[in-house]
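Given next, in structure tokens, is a single chain: the form predicted on its own.
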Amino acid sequence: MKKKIFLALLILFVIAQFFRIDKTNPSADPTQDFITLENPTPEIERILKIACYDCHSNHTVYPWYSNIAPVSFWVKRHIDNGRSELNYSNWGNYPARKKRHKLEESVEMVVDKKSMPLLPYWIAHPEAKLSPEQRKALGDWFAQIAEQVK
């Protein structure tokens, strides 16, 4: 019985590799870049790299293991919620009200919650996970751009 599912998870799983994600970032247009626009610090530009964008921009850099099925639905699907969450290279058409709250949720979500970036994506992505420090200073930045939103 163990050997015959067994074998049909080995099948399922090899046709699931049959299956690719699109891979394809959407275009994105620099003038609307989050970075470019608040030009952050050198040191919050390379956090929100490294940390945010892959999820969060239309600049994803999808890692090795988004082509084994059934782990690249799973990230697929989080690039996708991220995107449309908040993405960094849309930020100039996002009205005022809209920054402003996006700012306030990532202040709340980095610092107070510390839920972002996601624990899987860190594991994975081991540079990604911030330190107290960083997660403050992405913070205090977030807020002192929230201020300045008219």
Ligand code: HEC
Contents of the next structure:
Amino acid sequence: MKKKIFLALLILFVIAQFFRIDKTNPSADPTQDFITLENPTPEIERILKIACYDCHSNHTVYPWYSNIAPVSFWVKRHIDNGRSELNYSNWGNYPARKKRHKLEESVEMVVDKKSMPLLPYWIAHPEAKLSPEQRKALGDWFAQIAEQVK
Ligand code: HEC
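Got the form predicted on its own; any chance of the form predicted together with this ligand too?
Up next: the whole complex, starting with the chain shown before.
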């Protein structure tokens, strides 16, 4: 019985590998990019790129495990949902009200709830595990640019 279940799971796993996720990044206009427009310090830019840009921009670098179903489906869903909530590649096209709102949400997610970057992401990308100092620096910067949004 156990052998049969194992075999069935194995077959499902093999079949799942035929369903590849679409890894083409949508095109991005560099002049509308968050980093280009908001001009952070090099340290903040580095944090944004290693901890946020894979899910919240059109510059996703797909990790090796995104080749393996069903993990690939899960990665893809995070990226699709992440981009639809907040896409730094389209920052310049956001109206001021939306920018301010996303920045306020960002402070909440990064500093208060510590829910971004998502836990499974920083487990797989240890360099994206932010220290309390990095969270504070990022949060302070988000708050600062939220005030300047016109
Ligand atoms: C592994 C992918 C991933 C990474 C990395 C990531 N996010 Fe997210 N983010 C998501 C997803 C998915 C959502 C949608 C809500 C949810 O499922 O929690 C989201 C939602 C958000 C929202 C909520 C927007 C709203 O209006 O409610 C903000 C703000 C945000 N992320 C900021 C960040 C910041 C800042 C970073 C980097 C420090 C980051 N995220 C890193 C996937 C990610």
